[in-house]
Structures are given as structure tokens and as C-alpha cells.
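Form predicted on its own, single chain, as C-alpha cells, below.
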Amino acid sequence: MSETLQEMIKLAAAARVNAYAPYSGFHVGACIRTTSGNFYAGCNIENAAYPESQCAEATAIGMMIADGDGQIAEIVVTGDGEHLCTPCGGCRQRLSEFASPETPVHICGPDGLRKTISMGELLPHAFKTDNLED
């Protein structure tokens, strides 16, 4: 396993610790690799109105969008349960606008690394901008 990849896990797995969820009880922590090198982690925010929450992907995402980064290549999520912790299908629409179908996508939990995938066996059919233009 890479330098490179051991820190993801290790930023997305101190998110995970600060995740806030009250109503759910599960903490997912990710974390991303931009191509200009740069590491964002999130966690998810649970809110009472469930589809105000946020996922962990979604806040990693924004920090990097906020420090005006926009390329990810290479993505780390964990969870705290026994199973896969994958993104959820908005996150895989949110992933895929910023990632290559060949990104990386690293699936971790409390153990370390469980599965890597790519972000096109994640979402094989991805609703892209360019699937706009005509």
C-alpha cells in the first residue's frame, strides 16, 4: 500500500470520529486526492429533516470545491460497520462529475482497506455534463 494512500485512510478515518450522527449511529469518514496532490476529508452531518444530511463524500467535495481544487484522482471512504461502506448513489453522481471513470475509489473500515473499485464499476453510467451537449 502507497504513502499516499495509507494518509487518505488516516484523514478519512479521523473524519469518520467527528462525523456527526445522532440518528443513525453510523460515522462515515472520506477522504479525496486531487491531481494537483491535494488531500480533502469530510465526514457526514445527519440532520432531524433526513434528506437535509450530508454525506462524508459530499463534504470532502465541498472543502476541496471551497479551496478552489476540481479534479479528484483518487477517493477514500470508511465506515464503521462490519460491511462495505460504498457511496451512496448521489455521492457516486457527485463523485463521478469530478473523477474519471478509471478514479480509484478505496473502501475501508474500522480495519483498513477492504476493496478498491473504480469509480466506473461504482456508477457505469454516469449523467454527465457532455451528455448535455448536442
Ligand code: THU
Given for the second form:
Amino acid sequence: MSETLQEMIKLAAAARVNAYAPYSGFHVGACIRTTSGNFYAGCNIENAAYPESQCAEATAIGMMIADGDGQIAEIVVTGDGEHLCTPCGGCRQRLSEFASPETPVHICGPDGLRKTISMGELLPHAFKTDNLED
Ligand code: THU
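What about the form predicted together with this ligand, after the form predicted on its own?
Complete assembly follows, chain above in first position.
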């Protein structure tokens, strides 16, 4: 495993510790590496008004955009439990706005890396800005 990926897994795990998930009890951390070499981590943030909750990936994207960055090169998502914590449908769309179909998404658990999937596999027919140019 590359040192970069190891670092991303550490950053996602550190963010996951700070997850605010009192309702689901499910803690998620995410880390984005951009093509400019920056790292942005985030965790899920739930809310007593459940639909106002925010996924870890959305938090990491917010950090990236607020910093003036925006081209995703690699993604790590770390969740609880024994199942693969793949990005939810909404986050696949959110991530695909700033990633390409080839962008690797590394799915981790508390035990480390479990599977690597590409954005294109997760969301084969993404709605992109190209659609708006027709
Ligand atoms: N969650 C994420 O943060 N990212 C994912 O990829 C899947 C789900 C969060 C949302 C909610 O706070 C909790 O996990 C349970 O769904």
C-alpha cells in the first residue's frame, strides 16, 4: 500500500473518531486527496431533525471547496461494522461532481482497507455538468 493511502486512511480514521452520530451510532470518516496534493478529511454530522444530517463525504467535500480546491484524485471512506461502507447514493453523485470515473474509492473498516472500487463502478451513469450544456 502506498504511503499516501496509509496517510489518507489515518486522516479518515481520525475524523471518524469525531463523528457526531448520536442517532444512528454509525461513525464514518472520509478523506479526499486532490490532484494538487491536498488532503481533506470529514466525518458524518447528524441532527435531531434527521434529514438535516450530513455524510462524512459531504463534510470532506465542503472542506475542499472552502479551501479553494476541487479536483479529486483519490477517496477513502471508513465506516463501522462488518459490511462495506460504500458511499450512499447522494454522496456518489456529490463525489462524481469533482472526480472522474477512474478515481479510486478505498472502502475501509476499523480493521483497515477492505476494497477499492472506482467512481465509475459506483455510479456508472452520473449526471454531470455536461448534461447542462445540451
Ligand atoms: N454515512 C456516511 O457518512 N457516509 C456513507 O458513506 C454512508 C452513511 C452516515 C450517514 C449517517 O450519519 C450514518 O452514516 C448512518 O447512515
